[in-house]
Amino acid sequence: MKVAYYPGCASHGIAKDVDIATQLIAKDLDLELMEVDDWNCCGGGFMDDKNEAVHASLNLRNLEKVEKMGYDKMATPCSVCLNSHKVAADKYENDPVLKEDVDQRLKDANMEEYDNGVESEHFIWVLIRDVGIENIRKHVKRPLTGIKIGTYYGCQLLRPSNVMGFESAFNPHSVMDLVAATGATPVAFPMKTACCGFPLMGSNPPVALKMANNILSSARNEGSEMLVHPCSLCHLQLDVTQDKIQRQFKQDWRLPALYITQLIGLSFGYTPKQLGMSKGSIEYLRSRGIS
């Protein structure tokens, strides 16, 4: 099955391990990820606040590219990118003033008027709806039995619920279902849908780190040994910042944070190194006999 694929800026840069793991399991599941031609940054998290018309134009340009490729669906591994594209398309459809502005911007960029012909989806939605949980289970070669995994959704994947629409913003289960398919034990925790604090890292790092620590602590307090999430930017905030969190809060513990396709890749038999995991995650998994 061919799927139009929007990796996003982070997955092609400082969170490239997200893309590495996603590409690996896609091949095993017979998904051919067709990268969107000449895609641009979605502007999520900064341009949507600065200029709605510019933000919508950036995202609709990507969706128009997908349409020209002959696809009616675009998958991304990043919750922020997903939210950005879906919110932009919704505003374009429901705000005639913004639509007129965006149409002119697309015309100036030699693009055709967007006709709402492409649906944006998260890669995990593709895994659940198109591949299927049972099919994923069939590809598991190394069941992760006995490992308790905190299941984190973040703030962008589920809200606004009337736009995102895949599952309940109050009782989500997609990440838990995928974790269970690997043989690991999914663990729900109170802050599973809270913001990780990534947007504040540039303006108020102490508060941003506190937000991340609240999530990690909440998961750990419920017995989680590791954490999984569905977002390239959450990956940066919850994985690589843990050294800073330890220093700020004088903590002697870490909670390895993995992107969801990294966890699935482990169960498919790939090594932590092949999946691009961080040193902390590799060391913990080695202590559990996985290398």
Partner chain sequence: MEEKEITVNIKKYNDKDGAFWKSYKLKADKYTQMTEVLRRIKSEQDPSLAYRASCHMAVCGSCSMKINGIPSLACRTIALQAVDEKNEINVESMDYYPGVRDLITDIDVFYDKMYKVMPRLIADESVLMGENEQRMTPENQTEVWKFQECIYCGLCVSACPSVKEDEQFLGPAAHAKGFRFIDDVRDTKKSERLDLLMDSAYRCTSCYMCYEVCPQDVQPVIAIKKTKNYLDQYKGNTPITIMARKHDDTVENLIETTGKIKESTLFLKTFGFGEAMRDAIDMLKSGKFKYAFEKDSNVKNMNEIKNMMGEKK
Second form
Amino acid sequence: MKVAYYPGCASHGIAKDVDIATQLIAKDLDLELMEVDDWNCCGGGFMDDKNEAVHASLNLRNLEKVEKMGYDKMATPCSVCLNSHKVAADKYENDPVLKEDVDQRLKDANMEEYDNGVESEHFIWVLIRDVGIENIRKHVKRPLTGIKIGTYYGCQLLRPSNVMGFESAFNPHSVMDLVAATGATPVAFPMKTACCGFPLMGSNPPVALKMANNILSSARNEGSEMLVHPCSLCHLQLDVTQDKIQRQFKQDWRLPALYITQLIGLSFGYTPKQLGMSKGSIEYLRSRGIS
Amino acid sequence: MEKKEYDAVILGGGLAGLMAANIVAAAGFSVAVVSKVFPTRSHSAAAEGGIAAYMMGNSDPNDDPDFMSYDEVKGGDYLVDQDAAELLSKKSGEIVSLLDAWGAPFNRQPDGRIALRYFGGQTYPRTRFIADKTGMALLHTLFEHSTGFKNIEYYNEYYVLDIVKEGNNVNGLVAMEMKTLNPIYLKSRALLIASGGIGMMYKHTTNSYINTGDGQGIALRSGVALKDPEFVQFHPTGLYPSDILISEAARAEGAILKNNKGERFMAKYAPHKFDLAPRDIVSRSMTIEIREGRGFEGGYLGLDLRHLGKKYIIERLALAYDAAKNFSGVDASEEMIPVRPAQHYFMGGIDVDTTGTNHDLNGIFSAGESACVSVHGANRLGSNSLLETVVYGRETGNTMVEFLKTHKNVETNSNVEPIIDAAYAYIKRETGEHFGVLTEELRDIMWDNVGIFRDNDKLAEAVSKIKDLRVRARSMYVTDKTSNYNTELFNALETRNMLDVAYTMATAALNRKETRGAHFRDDFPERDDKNWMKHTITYLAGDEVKISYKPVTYTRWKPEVRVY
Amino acid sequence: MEEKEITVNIKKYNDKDGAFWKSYKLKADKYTQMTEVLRRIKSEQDPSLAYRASCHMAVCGSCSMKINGIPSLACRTIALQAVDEKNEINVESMDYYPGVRDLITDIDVFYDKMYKVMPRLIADESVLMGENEQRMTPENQTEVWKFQECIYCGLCVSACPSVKEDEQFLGPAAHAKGFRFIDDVRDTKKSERLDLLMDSAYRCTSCYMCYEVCPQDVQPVIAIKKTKNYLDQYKGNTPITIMARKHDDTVENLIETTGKIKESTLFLKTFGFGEAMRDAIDMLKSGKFKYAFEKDSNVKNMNEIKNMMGEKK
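Take the protein just shown as the form predicted on its own and give its structure as the form predicted in complex with the partner chain.
So here's everything in the complex, that chain up top.
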């Protein structure tokens, strides 16, 4: 099955491991990821702070490229990119004043009016709905039995639910279902849908780090050994940035954070190194007998 | 006990109270606004359709304020004081401009001027609106405007116990902080009662849970008269079964009432105005249809919006659409909305003149639904309640300013202990009647006997039953003995107020032996101008309601037959 | 009408006994609102039950609480739609605000935030004197009304993660209110309002929780983003806005020149050399430093990007 694929800047940059792992498991699952032609940054979470119309235009450009490639869906591994494209398309449809501005911009760039022909989707939605949990389970060569994984959703994947549309914003279970498929034990925790604080890193880092720490602590308090999340930017915030959190809160523990396809990749038999994981995660998994 | 002194105390944080508060504060006087809820929770927020206004240069070219007054007078079945109606019409345009200047985001015409639409009983379209949440938007506008005054202090979630009098002068009121049950004496020489309506004494009402006639109750107990308390409006389109209001805006925008045969039955009862005839006429027609078996099972009729199209419905009637969807599970663009009449408005109220002054007690004023000026007479037209609250809220505010300039606060503090003891008695008593039982009985009696169709037997029964309930209420007690936001105590105090007000309503209704506007007597089905073209004035004296009369003020319109 | 027996578990609270759960059974039909459920519990089973409710049609904002863990208005919640497979519903008071009694919380902190944004229109003097009329396009009215629809229910603030961690954040509702006036052509205090709101706007983490829980669809987070759109016009400087300016300008510049974001450049420009170096050391330690040199291709058709990003139309 071919899927239009929007990697997003982070997964082609310092969250490269998100892309690495996603590409690996996609191949195993016979998903052919067709990278969106000449895609651009969606500006998710920031460009709409500068200028809503520019933001919407940038996102619609990607969606038009997907349409030209002949697809009506675009999958991304990044919740922020997902949210960005979905909210932009929603505003374009429902805000006539914004639409007028956007249409002019698209025209200036010799592009057409967007006809809402492409649905943005999260890569995990494709996994659950199109590939199927059972099918994923069949590919598991190394069940991660006994490992307790905090299942984190974050904000952008779920909210606003009337725009995102895949699952309940308060009682989601997509990540849990995927974690269960790997044989690991999913652990729900109170702050599973709270924000990791990444968007505040560019303006108010102390509070951003506090929020990240809240997530990690909440997962740990419920007995998680590791955390799994669905977002390239959560990955930046919860993986390497943990060093900063440790310093700020003088903490002596770490909770290794994996991107969801990294965990699935592990169960498919790939090594932590092949999946591009950070040293902290590699070391922890080694201590649990996984390498 | 805590005591604070102000120039004016205002009971009620709805539109009338806040308008007056803004006016009095702008003149430099200190104001306390006392409400059992945070001001934006007041029932004004529930007014949906709009506010009627003749605006010079922005109205139908054929319209003028006299047409508007005429509509009010005829709509109110000639019980309207015509000078009051004329004042209301004359000031309608400027009050809307003032609200606009204070920030109310009225819907606009393409050229940027304030938009307008038709409402029931109007000769020309005059209703100005803010989507279909006009009341909420205006309430927020006035509340937010008031946050600019340092001399307005809010006592939110304070429950009024009674008025404090010294001789024939107002000397403030006593209230109780709901969170702690601590009493507070708020002393002032001017007291405005702007506490809204009485809906909760009816089993079916569009009113908020908080509308329990508190202001009218404390007024009656202080020897202040209620005028025309027999006149109660039943709104035609309460959503079945929750009685949530489906705004008249729906019919103004073209919705049609239909019976179980699919007939537009209003053609029979109001061959010219159809579904937009005044509310008393539509509600009675609906009741007849249901009574004669042409309603749907469960006792309701259909409000058909389907021909308006989904987009238009959502744009113009968002609240009605949402209400039908959320509270009755009906998509109004695909199905008819189930509706039935429900209590909606109290035309009667504290007896005041066109300045908002009551003459029973020196220093007492009233405005809005708690008052009876009377601009609505025997039946209120749609879009006129919001108008009354702000026009008369401002008139009364101005009157209070003049009063405050020429009067000083009473020097002595009154003894308020008996007021507080009476409230605490409900907690101290260990056995007796429970408020829940009394309230439910009252709600049934009022709906069944003092409702849309009335007669001597029903009303006489109501009077005797309410009399009995009032006796039983003297031994009311509450099971919750804590002083920690004891809502049970406040429910008991509300029941006391509702019973006092209901008693005057039923008595006055039994007394008025004619049919006029919303007061429909099966045994006297005609209007009787010869004997009954007069206001009822009721005082509560112990177990007795004392009735007297006041003439209706005429300026130019002679009574005529009321057909639509 | 068909009725079903349901169990309502309510987390009660009073000063003397603290918090405890209590269950009530009653019958409900498919129209029964949670406000009606509470009213009936109070009048038939437990008169001491304390909660706020007024209009029961979602315009007064009184009956805010958590129903099955979801910040909700009780009146907007139909009992039979909210029950779980065992026909149970859990009801508790809102998060964040101090509890007073049962479902009643003290939301003064919410009101205080609202008061801080000068929540009133300041029209031109000539309008107040009645010398001039105000006009407003229908489009402007629509947008102002969207953000004015807030009913002070407090749900967004109770659920906001930034409010909990940052006292200086005004919170979603106050921002929607504040922006409603910035956006109103009739108002005369735009620059004062930006002074009140801009720093706080950058304390929002854009998690869309307020958008999710708002019963009026006010979308406060969008109001915050629209406020940030005015950063270029804002003359003031706070540590927060200085950093945000650097960050957002860098993002914009990167997209304008390459069509994509390079996080490493962004870190360097936003946090400055020192902090970026600390990050680099963390990256080195984690073994991910190599990703900092990942070089994705720039967008090929940069003309499209540049033309789209041109001046506001």
